[in-house]
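One chain comes next, on its own, written as structure tokens: the form predicted on its own.
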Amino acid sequence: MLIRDIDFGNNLILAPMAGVSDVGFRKVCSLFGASATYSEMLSCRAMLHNPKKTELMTIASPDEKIKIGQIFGHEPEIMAEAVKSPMLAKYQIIDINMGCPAPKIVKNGEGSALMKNLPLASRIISECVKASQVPISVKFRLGYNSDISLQFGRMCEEAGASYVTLHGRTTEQGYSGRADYEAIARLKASLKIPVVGNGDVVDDQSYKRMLETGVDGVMIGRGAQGRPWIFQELLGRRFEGSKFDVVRMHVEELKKYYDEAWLTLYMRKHFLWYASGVEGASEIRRELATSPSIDKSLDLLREILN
């Protein structure tokens, strides 16, 4: 996939995941082959009014290849102003989130709530395109409670988006059921701009099914949680290294920017994902869920991963 002069290489992309896509996780996914990585969702209003907290979320690793900043909001003027923020200068592409199903986002008329208001969504995209020096993309779902992805995708194209990403579920589905790959294929066939497919890519079989839709790129989210080496595996190279070394690299990157108390609580979910599926690890998983320190957690993981 080529967006202006930005070459996505193998077209494997790490999805933006709120509370998951930290700089350490993005680093290890990049080292395992992710050609592009997204920031967590960045609030345009917070960017203008609470810049210190937002700026911390824009930290990036030099190991990330194509850096994409994802923004959200519902006010076209504020979003267009945020696009020009120096905080976003490190990103080669800016993505507008119009697919997040989280209730606290939706109730503010943001994320996937914008799929219920196409005129407003169109205005947001066009204003951001006019304000931006880099390509603007849009990530969305099938619709709020029914499939309007063709209509919405065409609107994104007409408003000036350089490419779109479709998650094959509605807002009301959340993450239940299966992603609709047929809908992704229909969207790809109907647009002139590139289409990235997202949803349920967790192994070779699902990856091949997604490729059969004809998409230009494949985005992986939950399939990479606890398995950042999935990118390498999908590229045909079996991971035979030390999983514990991967975990340690993840932690060491975060230690550069965050204090121990925050890390201890934040990393618990990542540690549980890394320990998932390890035979006989149920007791250690319980200890990981309440571990009082990073060092204790790493000791527990060293025991089961090595």
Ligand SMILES: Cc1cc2nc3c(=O)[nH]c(=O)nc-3n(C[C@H](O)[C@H](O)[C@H](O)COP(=O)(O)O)c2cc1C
Contents of the next structure:
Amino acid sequence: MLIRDIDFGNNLILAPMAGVSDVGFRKVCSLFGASATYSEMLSCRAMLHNPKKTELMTIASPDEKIKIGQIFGHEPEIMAEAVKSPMLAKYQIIDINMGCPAPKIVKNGEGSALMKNLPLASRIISECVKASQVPISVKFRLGYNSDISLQFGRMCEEAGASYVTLHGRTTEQGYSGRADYEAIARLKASLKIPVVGNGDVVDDQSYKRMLETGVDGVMIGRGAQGRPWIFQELLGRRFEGSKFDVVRMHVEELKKYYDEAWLTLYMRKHFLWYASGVEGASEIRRELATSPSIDKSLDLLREILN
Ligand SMILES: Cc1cc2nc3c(=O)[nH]c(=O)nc-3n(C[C@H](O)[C@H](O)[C@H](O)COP(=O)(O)O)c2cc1C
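Could you give the coordinates for the form predicted together with the named molecule, as opposed to the form predicted on its own above?
Starting with the chain above, the whole complex follows.
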């Protein structure tokens, strides 16, 4: 995928996942071949009024290739101001979140609530495009409660988005059901700008099905949880290295920025994902869920992953 002069190299992109796609996770996914990584979603208002908190969320690793900053908000002027913030200077692309279904976001008219207000969504995109030196992309769902993805995608294109990402579910669906790849194919066929397909890519088979839609890029979220090597595997190389070393690298990167107490709680979900699917490890998984320290968790994981 080529966006202006930004060459993605391959078509595999790590999805933005608030509370999951931390800098350590993005680092290991990048080393396994993810061509681009998204920040966790950044509030435009917070960026302008509470920069300290947001700054911590923009920490990036030199191993990340194309860095994409994802923003959210509902006020075109504030969002256009935020786009110019030095805090976003490290990003080669800025993505606007128009797909988040979380109630606290939707009730502010942000995230996927914008799929119910196309004039406002259009104004946000065009103001951000005008204010930004770098390409602006938009990530959205099929619609709020029905599929309006064609109409919404065309609006994004007309407003100046450089590419769009479609997660093939409505807001009301949340994460239930299956992502609609036919809708993704229809959107790809009807836009001139590149389209990234997203939803339920977890293995070779689903990746192949997604490629059949004709999309320019494939975004992977949950399929990479506990399996950052999925990128390498989809690129055709089996991962035969040490999974434990990957976990350790993930943790080491985070230790540079976060204190041990916070990390111990934060990493539990990642550790459980790394341990999932390991046969006979149910007792260790139980211990991981309540482990009192990072070192203890790493000892447990060393036992089952090596
Ligand atoms: C824990 C979690 C957090 C997420 N946070 C964001 C986010 O901050 N911004 C966003 O655009 N999408 C977010 N998403 C949606 C994913 O980017 C992606 O669209 C969705 O998970 C479907 O892709 P998948 O089937 O590959 O996981 C999140 C998903 C999960 C599971």
